[in-house]
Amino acid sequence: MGNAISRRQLFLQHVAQTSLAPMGMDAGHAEGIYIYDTEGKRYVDLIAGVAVSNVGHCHPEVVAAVQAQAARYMHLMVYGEYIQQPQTDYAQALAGILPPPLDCIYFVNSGSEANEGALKLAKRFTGRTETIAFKNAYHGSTQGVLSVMGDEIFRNAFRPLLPDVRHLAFNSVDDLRHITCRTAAVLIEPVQGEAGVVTPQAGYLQALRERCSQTGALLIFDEVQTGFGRTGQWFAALRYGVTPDIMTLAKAMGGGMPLGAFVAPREIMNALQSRPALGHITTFGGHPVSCAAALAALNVLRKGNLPAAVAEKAALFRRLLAHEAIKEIRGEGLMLAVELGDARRLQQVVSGLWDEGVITEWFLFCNTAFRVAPPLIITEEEIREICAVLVKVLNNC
């Protein structure tokens, strides 16, 4: 207990936070859906660290690839310049999933950079600088990406933010008018997570498509949370079956490890090579390390056709979550939202649940609902027993 506490007091004066109440569980280790803290009590994790473990904790195929790796070679270089096996490989594999003709990918480090770089990407293939997003997004938080986060609360103390961004409401095809040929690019995510998970209605990502098609703005799919399986296909563009321009990844992307990137064809991508070369730079962008773990976790979640079971997983919870207290459940597969439109009570739930040792939050921009978004390898028998332990807390409260 001793050193329990003395680490909690360091963790407090030394590691920089994000809010006056941090969670502050002390973690001892993590396997499958689970995590254990230092006296070993279990935790579900029901938000697979939100949106990152897909593949579970410390899946043994992933972490062997990990420790392989680094027994091999670290960072080498700067990125872009050696040619390094477990990039080219998972690049390779990568393509051979991501919907046509999306085949180039430049690997950064998370979904921040990510969008960042596609933004650049895109002011600099069509030259111009009008850039489009949506109320209730989120797309990271550094300076660039911060300036087309649909949230005006984050992004009011940190002005000035980039000009000419424009926000329009999401699944308003009225609003599509305001894209025009002064358009670089529309940066959407597919799904709004931090939203409440708001899914597109029927028709508007195509009448979005056929908008950008017809005045040469680049379509930017944010897929940091979506990816990977989470909605029951590799990808939401493959759910909805709209093909952007531009796909940004990251979070469940490297298995565990840090990793994200930015896709495009080949044509778009090389606008990055000249005038100026270097374009984009990172150093540890498509770190060996991660791209090998990101290899084993695409091979883990092929091999199980774990994306093609969401569905039914997703079923099996909106089935056994049938109470008085919720009013509706949003989302795509398992990304979902359980409303209960009272921040009081989604709070009190969300405190009783950790106490029975189930790990949920609320969205950045929707205080009323919670998440239900857990490791893809989840089975039937624990569906049964989380959905009972909510079921509890959701009648003590």
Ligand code: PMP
Second form
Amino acid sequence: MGNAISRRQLFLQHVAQTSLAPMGMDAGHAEGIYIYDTEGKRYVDLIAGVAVSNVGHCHPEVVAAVQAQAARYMHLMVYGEYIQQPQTDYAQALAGILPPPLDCIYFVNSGSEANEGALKLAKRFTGRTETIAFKNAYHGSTQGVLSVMGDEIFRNAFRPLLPDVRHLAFNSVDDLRHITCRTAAVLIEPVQGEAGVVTPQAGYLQALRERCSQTGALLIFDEVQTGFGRTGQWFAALRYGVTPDIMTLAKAMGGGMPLGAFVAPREIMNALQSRPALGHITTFGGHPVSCAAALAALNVLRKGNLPAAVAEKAALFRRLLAHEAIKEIRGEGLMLAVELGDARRLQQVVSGLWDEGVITEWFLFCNTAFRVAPPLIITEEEIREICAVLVKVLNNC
Ligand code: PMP
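Could you present the same protein in the form predicted in complex with this ligand, rather than the form predicted on its own shown above?
All chains and molecules follow, beginning with the one already shown.
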């Protein structure tokens, strides 16, 4: 107990906080869909560490891959110079599940970096400067992607930001006319995450694809949250049958290790090779231990047919979460927002769930809904148990 208190003090004093109310769990260990605190209390991770732990925490195959690669070699050289088998093996496997012609992968460390790289690539390839993004979009927190974030409160505090950025309304076909021959890139989450899980209306992504093709603007799908099975297909691009020019990935990619990527056909990617050469540089991007973990995670998803099982699991959640407090359940696959339409009640529900050992939270741009986005390995029995707790807490709030 004494130790836990002093650790909490250290956490608050020396580990920089930007949240005024950090959840502050003292993490002990984690396994599958569960995280255990140092006093042994078990929590269901209903948000998968925010779209990361698709194969669950500490999957034994991922742990083994990490341990084996850490003992072989870790960092050797900055990105792209040496041939490293974990990178080449993983790039081959990833190219095998990406929609063609996306087959050339630039590895980075995070979602923000992936989007930074993608925006730079689009500028270089098109020779244009305008970037189009969407209201309520979240693409990361570095200055470039902060400039395209779809929320004025977050953006405004950090001006000046990137010039020549325009925001359109998500799902407005009419707004697509603003994409023109001046536009370098259109960056979009195919399912908006931090907006509170907003799905594209039928035909919208197709219309967007068409407009980008007509104007020569590069279409970038930010699949940082939607990737690796979350929507029921490997990628939302496959779910909606629309292929972007560039795709960005992170979060679940590394199976719990930090890894991200922007992906494009080689013909587009080559734009970063000249005038100047080294058009994008990273020291740690594609770290061999992260790539080994990523390959193991991909194989776990593939062997367990986990993306294909998502639809049925999501349907079970939707069926069992019938309650008068729930106004709507939005989402695609196991990327769900349970809308209560009431911020105060939502806070009570989230903290009631925490007490009952279920971790969820609201969204950056939507404080009236909570997330249901568990590891994809979740079983039917676990879903039933969790939904019973959810309903109990809803009854009490
Ligand atoms: N894009 C999307 C859609 C995200 O949800 C996030 C993170 N929540 C990011 C990009 C940024 O990723 P990271 O935090 O790894 O930089």
